[in-house]
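One chain follows as structure tokens, the form predicted on its own.
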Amino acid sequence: MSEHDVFLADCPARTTLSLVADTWSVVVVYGLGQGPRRYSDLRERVGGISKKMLTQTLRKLERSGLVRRRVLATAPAGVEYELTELGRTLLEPVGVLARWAEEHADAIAAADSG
């Protein structure tokens, strides 16, 4: 059993939840789930995300040890991102959340507009 309790105001698990619970973090982690991707490929895969937001999200995930950035020796130089071992532990819960959102999007939208 964990010593952390998300109901406590100063619990470190709350910081972790805020890191991984925003929309772009979930989508980027899910997008990297099938392996490393170049920045441009990831941006294309994640529809609607601006360059600035993708960069901020990747930097945040990298600082937290969930994503690894690798500069490629290509001309012009490219960058590739991949999940770390810790980041891969998020794939199952993020996948479940993404599938739930896909399956229930219509019902949520109907309830929200009704």
Second form
2 protein chains.
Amino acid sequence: MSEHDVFLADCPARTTLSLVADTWSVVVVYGLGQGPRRYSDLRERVGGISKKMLTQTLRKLERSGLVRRRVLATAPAGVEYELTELGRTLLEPVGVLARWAEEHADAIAAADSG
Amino acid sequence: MSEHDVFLADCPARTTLSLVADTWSVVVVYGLGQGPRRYSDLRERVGGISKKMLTQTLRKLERSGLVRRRVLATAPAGVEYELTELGRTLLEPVGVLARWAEEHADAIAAADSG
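Let's see the other form, the form predicted in complex with another copy of the chain, since the form predicted on its own is already up.
Complete assembly follows, chain above in first position.
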């Protein structure tokens, strides 16, 4: 159990929620669900993300201990990203949310145009 | 099963994810989980939200068919918000994400300052 509460403005839980409750964070974390990916591979996987936004999102996730960056000893040098142990705990929540969006997209679109 | 895919930039699933994968949407939907709430009551529940942001968030959720607004025949007139049937399907995903944030806030804060 935790004494933290997302309803409280100044609670660390709110800060943490703000970190992950954003579209790009959800899609990037979800996109790392199958294992490590190179930057270019991840950019291909996450449709529509700009280099700037992918870099920003990865830096934010890295700073928060959710993602690990690794420089590969290849030529040319590549960079790989993977979820940390902490990051893997986020896979279920983002998966549940992403699948909800996939399953309810038609209903939402219908309401929006109704 | 759905043919929609949040990894595709132009997919309705991505649009739907963008609608709900944001801090205020998550907290407001979660805050309506116990049943209808008056505007003022909801604003008290969701710590730190401005009137403008709460109104915008509720309008967005209403337009998407997730929330229903009802004018109460009281004096002074009150306004109440509640989740629709579609909105209630979102309770589990936002609950899972909010609880994740509450449970992992300390680990994230530790990583961030480390």
